[in-house]
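Quick heads-up: it's one chain on its own, the form predicted alone, in C-alpha cells.
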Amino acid sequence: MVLAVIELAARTELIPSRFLPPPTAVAVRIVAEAAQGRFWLAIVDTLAGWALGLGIAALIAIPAGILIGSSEFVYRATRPIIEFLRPVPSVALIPLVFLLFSPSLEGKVFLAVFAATWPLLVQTQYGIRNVLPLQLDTARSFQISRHRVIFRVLLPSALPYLATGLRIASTVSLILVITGEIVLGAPGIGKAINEAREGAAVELMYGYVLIAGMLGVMLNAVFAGVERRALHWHASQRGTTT
C-alpha cells in the first residue's frame, strides 16, 4: 500500500521524481545493476567489514564481560569507565579514523568494533551477574574447577543475554560499516550510495539504500533463527518455536 502511494505520487510528480523516484524505476535499475560485478563486490565488501567488526567485537566483549560479571570488585572498578565510553557515538570518532586510517577496510572495521563492543559487553556481564547464587554454590560444593564453572554454569546461564547482545551488535556493526563507507569512502554499499548520489543516479542510490535495508533484515532474521534453535530449551523461546 505504501509503495503504491509512493509510486502514484512520483508518477504524478506530486513528489518530484528527481527526489523520490517511483519504486518500479528503482527496482528496474537495481535489477540492471545486479548484472554488474561491482554490485556484488560492493555487497561482499560490506559483509566482510561487518563480519570482521562483529567478530573482533565478540573476541573483546565476551571475555571482558565474563571477567567483569564474575567479579564484584572488577565490576565496580570498571563500571564508571564503561558508562563514560558507552554513550560516545561512533561517528564522533570519524575525524580520528581519518587521521589513523586511509579510506579502506580498517577504518570502517574500527568504527564497527567500537560500536558493537558495548552492547555485547553489557549483555555479557549482565548475563554472568544474573546467574543464581544457588548454581554457583552447588558448583563449589562439588569442587568444580573455575574453568569448568565458566563453561558449564556461567556461560549456559548467560547464553540468552549473549544471543541478544550478538543480535544487537550485528545490527550496530552493519550500520557503522555502511556509515564508514559513506563518510570515509571505503569500498562497499555505502560508497556505492555516495557515488550514485554524486552522479545524480537517484534510482540507483535508492536501490542501494534498499539493498542495505534488506541486508539488515536478513542478518537479523538469521541471528533470530539461530537464537531460537540454540535456546529452544529456554523459557523465552518456548512460545516462539514451532
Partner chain sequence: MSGRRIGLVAAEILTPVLLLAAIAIWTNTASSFYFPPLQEIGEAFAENWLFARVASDVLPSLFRLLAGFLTAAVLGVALGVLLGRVAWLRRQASPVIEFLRAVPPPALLPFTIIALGVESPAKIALIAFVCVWPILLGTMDGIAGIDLTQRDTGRSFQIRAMRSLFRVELPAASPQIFAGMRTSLPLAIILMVISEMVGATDGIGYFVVQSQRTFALPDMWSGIILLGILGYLLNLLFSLIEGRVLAWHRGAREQTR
The other form holds:
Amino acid sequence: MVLAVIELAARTELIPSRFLPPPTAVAVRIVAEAAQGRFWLAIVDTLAGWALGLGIAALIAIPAGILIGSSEFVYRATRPIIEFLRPVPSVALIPLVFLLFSPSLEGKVFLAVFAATWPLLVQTQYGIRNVLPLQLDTARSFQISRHRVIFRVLLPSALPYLATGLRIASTVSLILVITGEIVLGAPGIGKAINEAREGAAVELMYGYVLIAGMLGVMLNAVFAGVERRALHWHASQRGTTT
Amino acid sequence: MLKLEGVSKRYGDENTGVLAVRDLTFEIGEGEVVTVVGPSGCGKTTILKLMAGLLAPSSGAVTIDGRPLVKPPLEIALVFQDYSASLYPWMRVAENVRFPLDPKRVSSAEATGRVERALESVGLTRFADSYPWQLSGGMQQRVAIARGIAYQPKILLMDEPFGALDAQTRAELEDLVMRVRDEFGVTIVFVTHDIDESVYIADRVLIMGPRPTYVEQELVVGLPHPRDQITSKEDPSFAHLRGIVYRSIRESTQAMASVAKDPER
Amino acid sequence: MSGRRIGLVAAEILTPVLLLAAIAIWTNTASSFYFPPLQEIGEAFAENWLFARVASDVLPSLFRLLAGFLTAAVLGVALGVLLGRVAWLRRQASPVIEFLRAVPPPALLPFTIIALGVESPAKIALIAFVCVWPILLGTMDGIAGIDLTQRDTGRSFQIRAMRSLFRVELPAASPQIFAGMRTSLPLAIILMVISEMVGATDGIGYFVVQSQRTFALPDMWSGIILLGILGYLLNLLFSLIEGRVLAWHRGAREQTR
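Return the structure block for the form predicted together with the partner chain; the form predicted alone was the one displayed.
Once more the chain from above appears, this time first in line as the rest of the complex follows.
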C-alpha cells in the first residue's frame, strides 16, 4: 500500500520524479542492471568487505573480551581506554585511511574492523562477567580443566551476549563498509550509488540504495535465525518453565 | 577419611571481617551418611564449601585421607541446592552428567557406561536427551545427583539439595539418596535445615550452634535400615532424636536473636 | 584484600597514562610522517579548538547533530505513539519501517545531496531521517506493549487522553524510547561527520578532510581527537539524562505499586 502511494505521487509529479522516481521505474532499471556483471561484482565487493570486517573484529574482540572479562585486574586496567575509544566515531579516522590505504578493500575493512570491534568486545566482556558464580563453582568442584571450562561453560553461558554483539557488529560493519565505498571510493555498492548520482542516473541510484537495504535486511534475518538456533536453550527463546 | 581440625573461617580482613565458623572439629567415616543441621544463617554453606575445597580455611586444617585439601579433590562431588543454575542449560541431561568426566582421565566407553548407570539408578534413562529445563525441579535434582554419582567420588556433598522441592518429591529423593549410598558405597555428607530429614536419612547428625558456628552436639541415629518414610518415622527413637535436634536449634535461634538485639553481648 | 583494591585502582589510573607515554615516545622516535609527535598534535589542538574554530566549525557541527537528532526524537516519538496505538496502521507500516531501518545510512547520503543539496538543512534532514527509525520502533513497541490493565486503570479513572499519554503511556514506554535513542546517537555522529566530509564548507568533518588534503597532519589529528572527545562527551551526557529520566520513572512506578 505504501508503495502504491509513492508510485502515485511520483507518476503525478506530486513529488518531482527527479528526486523520487516511481518505484516501478526503479524496479525496471535495477532488473536491467542485474543483467550486467558489474552489478554482481559490486554486491560481492560489499559483502567481502562486510565479512572481512566482521570476521577480523570477531578474531580480535572475542578473545580479548574473554581475557578482559575473566580477570578483574585486566578489566580495570583496560576499562578507561575502552570506555574512551568505544564512543569515538570510527568515521573520524577516514582521513587517516585516505593517507594510509589506496581506495581498495583494505581501507574500508579497516574502518569496519575499528567500528565493529567495540560493541563485540563490550558484549563479550559483559557475558563473561555475568556467568552465574554457581556455574563456575560447579565446574570447579568437579576439577574441570581450564580449557574445558572456557569452551563448555564460559562461552555457552556468554553466548546470548555474544550473539547480540555479533548482530550489532554485523550492522556496524556493513554501514562502515558502505561509508568507505562512498567516501573513499573503494569498489562496492557504495561506489556504485555515488557513480549513479554523478551520472544523474536517479533510478539506478535508488536501485542500488534498495539493494543496500535488502542486504541489510537479509543479514539481519540471517543473524536472527542463527541466534534462534544457537540459543534454543536460553530462557528468552523457550518461553516458559523454571 | 574427611577430617576437619580446629577449622575457622573469617570473611574479610582481621579487624572488620566476619567470623563465620570457629574451631570446627569432626570426622566423616567411610560409607557413612552424616547430616549437618543447624539454624538458618548459621554458616552451613560455609562448612560445606570448606569441606569441598571451594573455600580455604582461615586457620586449622581440612584433610582427606590424611592429605590437606587445597582445591576441590577428585574424591568429592557436589550437589547444590540451586539445581537450575548448577545444571548447564545448554547441555542435554546426559551431557550434563558426562561433563565432569574429563576425557583425559576417563575413556569414552567408560564414560558412556557410567552415565547410563547413573541415569538408570536415579530413574531418568528416558530423559537422557532432554534439556534440564524441560524437567520438573525434582527431576532436575535427580540429574544433579546422577552427575555426582557418575563422577564416582568417595564422598558426595549435598548442600540443602531438596530445600526448594515440595514435600512429596523430597520424600522420594531422600529414599533415593539412601539407595545410592547402598548401591555405590559412597559416603554422603548432607547439609539441611529440615529437622525430620536430618534424622531420617542419617547415620549420624551434626547439630551446629549459632554463628560463628561450631559442632554443638553429635547424635548417632540407631534406626534400623532400610528406612521407611512411615515406619521409621513412627519409631519412638525417631521422635526422641527429632526432639533433641529441635530443642538445640530453638536455643541457637533464640541466642542469635538476642545477639542481634544486643550486639555488645 | 585492601592491598588488592589499591592495585586495581592503580591499574585503572596507570594504564592510560602509560599508554599515552608510549604513544608520545613512539611518535617522537619513529618520526613517521603520518604520526607526528604527540606534543605537536597537542599544540595544534590548543590552537584550533581553544577556541579559535569553535564558532566557525564546532558550533555548526553540533547544531546539525543536535537539530537532526532532536527532530528525529520528536518525530519518532510522535509517529511511534500513533503506530503503537493503531494496530492496523502498525501492520501496514512495519515492513516499510523495518526495511528503511536496515538500509545502511551512508547509502542515503548521495540521495540527500540530489534531493536537498549540501546546505545545513540537508544534513539535518539526513540525520533526522536515519535516526528516526530506531526511536520510532522503540516507541511503537513500548506503547503497543503497555499492560492493558495499566491503560484500563487510567480509563476507569476517567483520565483524559492527553494526561494519560504524558503521565502513563510515555513513561511506561520510556525505557524502550531511550533504547532507540541510544542506537540513534552514534548514527547521528557518523552522519554528521561523513556529510561534512563529502559536501560542506564548514564543520569538523570538513576541517579534518581539508587538513588531510593539505597534509597538515597535526591539524588532522587534532580534529580526529576532537571528534573522539565529542563522541565520548555526548555519550556521557546521554547516559546522565537517561539515568535521571529512568530513575524518576522507576521511582514513580515503585510508588504506585
